[in-house]
Amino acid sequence: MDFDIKDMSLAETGKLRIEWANQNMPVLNLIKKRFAKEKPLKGVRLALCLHVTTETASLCKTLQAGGADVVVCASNPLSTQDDVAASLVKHDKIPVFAIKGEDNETYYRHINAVLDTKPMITMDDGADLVSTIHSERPNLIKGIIGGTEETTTGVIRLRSMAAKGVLKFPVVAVNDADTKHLFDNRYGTGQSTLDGMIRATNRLLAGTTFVVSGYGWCGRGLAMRAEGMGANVIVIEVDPLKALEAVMDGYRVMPIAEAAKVGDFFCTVTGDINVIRGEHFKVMKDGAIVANSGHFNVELDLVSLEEMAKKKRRIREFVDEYTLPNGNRVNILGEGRLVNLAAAEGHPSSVMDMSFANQALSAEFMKTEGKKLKKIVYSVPEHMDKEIARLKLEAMGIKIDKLTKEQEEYLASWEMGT
């Protein structure tokens, strides 16, 4: 078995905590058990691109118990969990290629040796898989049934194929279940992100202005941490419904260039490029904090902020100092990468759980149906995404009313008014 991680040593303890994260992962568990009765993914080969972490690694074990051949690359350079990586190999005899900071070069190679092994299904963490496939890799195609997509980053990328009629097979946004952004977009990241960033400074958050740029699900769910840790917190948005809401919500709304001179922390979550730029570093407070957590470490204009700076150093571990001509601090946390990943562990499993158990339904979706669909980009299937809400109350233990037929008969009807 071909495989490329960091150290092999670190196995036993990567599978103590898979098992951890597994115990709080209730719903993939289910969905675990009937996999390894029916085999619904038998003989699919299947590629995954995400954040390798102890949540995917249950994952992982949820399809290889489905059937599925499965194969592991990372999603980023700086998410991989090293005895996760090596525990999957050792343990589950699930070929993995991920290293935690694995430079350019090799992330590419990752994921191109994950696509050596001619997958019929992708499992994509921001169309890395599928944007290879399409520019460098067409002869795979005709071999793909189809393919799923984790977030907002990617979801973008794969509808703007296919709105311009290039992408070439089916893609289900696994990012648009009410079941996963509401809960893994809003509730994962808010905590994750600023877990990532407490650790990474070990600084106080509260009496400090925190400026959030985004005001989509993780946006919202960072803004509520930060306030509920006594932040002060500023929303930047360029969308007015957004803004509005971030607004009656009880924020401070304005643009990015008055938020700059008034922000001790910054996080951009947006999916856009170079949401913070050059003119903005140069005006903010000594020692400022800025990080990132989308996708992509694009939303930072990290180039600008080299070539503007007469000193740079590593002055704790995933906190690069930027010394500006005027003698001015920047802090910029995880190379600009995923900070709650980079620095932290990302998502709490709870979360997690209805994610990824979108993940594995949308598979077996794909396996069963695929063939069927258009070269477009689909959403989860009602029924599945609330089958998923279900599963998640029932083993919080938690009961919910049911319609009587009397009231499923007044909300199918139209004669009964006031």
Ligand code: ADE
The other form holds:
Amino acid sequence: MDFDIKDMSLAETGKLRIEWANQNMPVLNLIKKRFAKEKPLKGVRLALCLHVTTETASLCKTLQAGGADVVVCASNPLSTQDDVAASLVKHDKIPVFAIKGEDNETYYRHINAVLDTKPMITMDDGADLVSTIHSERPNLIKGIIGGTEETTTGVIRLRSMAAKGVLKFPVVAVNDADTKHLFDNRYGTGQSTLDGMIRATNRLLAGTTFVVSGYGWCGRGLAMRAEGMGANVIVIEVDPLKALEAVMDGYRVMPIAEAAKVGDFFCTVTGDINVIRGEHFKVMKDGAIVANSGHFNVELDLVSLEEMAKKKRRIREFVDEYTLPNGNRVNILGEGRLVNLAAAEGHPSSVMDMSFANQALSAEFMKTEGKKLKKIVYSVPEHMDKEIARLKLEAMGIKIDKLTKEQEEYLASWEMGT
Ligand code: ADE
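Next block: the form predicted together with adenine (ADE), after the form predicted alone:
All chains and molecules follow, beginning with the one already shown.
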């Protein structure tokens, strides 16, 4: 079996950490049980380009239990947990191509190693498999049933491919399921981003000014949790509706040029490019701490910062200190890569439970329905989304009411008024 990981001797640590995470993934475990019986993915070669974490390991085992031949590479050079990679290879015989800290060339070599297995279904977090297949390995397209996509950034890329008519197979936007973005993006990013920033810096948030760029589901979650830690939160937005929502949620809203002067902590979660630029770094306070928790490391203009800085040093793990011509220091966390996975362990397993339940069921959906689908981006079928919510509540021991017959009729009628 071909693979490329850091160190096989880490496998036992990885196995225990995977077991620990799995204890909080009841919905995925129910799916795994059914998959083991029904083998809905029998004979499917499934290529995963995901963050190689303990939660991803549980997804791999679920897909494998369903009969799939699973092969994995990283969806970010800094997010791989090397002990998890070792455990998947050693204990589950799953080929993994991922090493934490790999350079760009190795990252794409790993993507291509996974594509060499001629996948029938792709599972992406950021659309790198789909984009590499379309741009460099189009000969693989004829063997592909379809794909699934985990994250907002990937869905944006795919929708742009579909709109231009260049997408050559169907893809399910797992990100857009309610049981994904309302929980993973909001509560997952909220907690894990703060976790990453705190682990990297060991700084107190209470009484500081925390600037959140972007008020999508990730930004909403991050702002809410930063406020909960006692920070004064400023929100940066370009969409008037979201900006208004941030105002009414109780945050100060202003342009980044103003916020740059007063923030102690900054975090971008926009999915766009160059959100914090040279002119903003220039006016930051001495010691400002800047991170990104969006998918790609393009949200911070680090090229300008590098050019402008008089001095750069790694002052502690995951913290690069840049000294500017005016003497002020700006600290960049995790090289501007998603800080929750670079400096911490990503979202906790109980939210990934729902995200990856969507992934597992979407892979099954693609296997059974894919040949009938158009070459566009699909939503997760609503009944699947609702079933995941129902199972999650059940696993949490929470019961809810059902509509009475009278209530159902009332909702279906238009005649009844005052
Ligand atoms: N994305 C964010 N957190 C994650 C995790 N724990 N595992 C996989 N992908 C993630």
